[in-house]
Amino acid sequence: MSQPEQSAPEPRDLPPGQYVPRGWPVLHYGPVPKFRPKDWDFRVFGATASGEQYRWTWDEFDALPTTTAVADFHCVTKFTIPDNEWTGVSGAAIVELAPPAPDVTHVMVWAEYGYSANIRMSDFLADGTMFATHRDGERISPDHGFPIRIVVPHLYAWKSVKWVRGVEYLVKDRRGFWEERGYHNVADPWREQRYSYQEDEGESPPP
């Protein structure tokens, strides 16, 4: 008897213009930062409910509970990197650590060297967000963000930004560092939301 034929993959569902490179491109504004754990913390200030600002030490911090999430990863330079297995410290369980005030509706994340990205909430807290430690079972690279970057897989990857070191909460949006060299604010890859000029009303920050 015949075996049947085997049919052709489907072709992947990836988001216009993008395709899949080999490998990992590396790109990121300025020189990897030196990760020293005895001056390293992570905080969270601005509109919390309480107030006060949180911290944690880097002990304490890659001790907090972790979650994982299987994500494409999209590059505005167009590269899709498929099926990132990522491990961290969801936006969720940040949120509830560090409760926000009632009228918080973004989120800014600071990074090393000033670096920053503003993140609506609903991003924020969306399933798969979180503030990775690995990348596949293995520690994210120096290169890549360690000791944590801020994966928001359902943006563009310039909001899952490298060597965080904080969380403001913002109860009126503000542009991040490349939201203000003219981005867009909000980096949707499935509407190709790439440039400031094609924001459309409700998605620019209030003037």
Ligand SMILES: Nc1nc2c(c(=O)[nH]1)N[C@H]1C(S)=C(S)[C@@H](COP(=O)(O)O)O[C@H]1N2
Second form
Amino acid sequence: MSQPEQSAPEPRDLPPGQYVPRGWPVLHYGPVPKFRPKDWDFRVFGATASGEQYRWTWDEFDALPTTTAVADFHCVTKFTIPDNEWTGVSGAAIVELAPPAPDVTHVMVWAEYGYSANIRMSDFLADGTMFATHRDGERISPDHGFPIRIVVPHLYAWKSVKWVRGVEYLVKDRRGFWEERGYHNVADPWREQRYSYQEDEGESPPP
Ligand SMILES: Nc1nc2c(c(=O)[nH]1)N[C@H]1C(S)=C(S)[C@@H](COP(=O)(O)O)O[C@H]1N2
Ligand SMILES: [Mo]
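What about the form predicted together with this ligand, after the form predicted on its own?
Now the full complex is given, and it begins with the chain already shown.
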């Protein structure tokens, strides 16, 4: 029996409803911010263990120890970008450097122009969650979040905030930008948690 020269690509395991497009779409609300290294800082605030805020300049942040992880990237508009190699500062590293108070359950990730996304502390600490500076060995481009974007690869990509400037520790969950506009508070693509009307008890912020 003759074999085809090139076998068809292996079907991948995608979350329900997702497809792999050509290229890497750019998707965001509002303009791409200009990076001004002298004015840029990264802050951790809210319910820290010490009650103090933490602040890194760009040079300080860019010198923090990094990790690398390979992961797919799932947008709620149904495209999935497979096999991204991300390098950056893990959520766990930030929590170690800026310890949260014991009753912190969630974080709000804040970007330029007030974009935000809330994630559970367990998602922030998960393997693969990081403030990425590089994708596939190259600096992230301005369109994709330069100088840093968080990637939370196991959640829909609106939680993967571009142009991040800070993290707020929360003792009470609160909705971020898209979560306030009808998107799911948790956003697990494998459970197709797209819209807020799908939230089960315990998945929504307290009133
Ligand atoms: N600051 C900011 N980050 C953002 C967004 C945004 O509007 N503003 N959009 C999110 C959405 S909905 C998606 S799908 C991804 C898209 O990332 P990409 O443009 O790198 O593909 O960015 C996320 N991060
Ligand atoms: Mo998205």
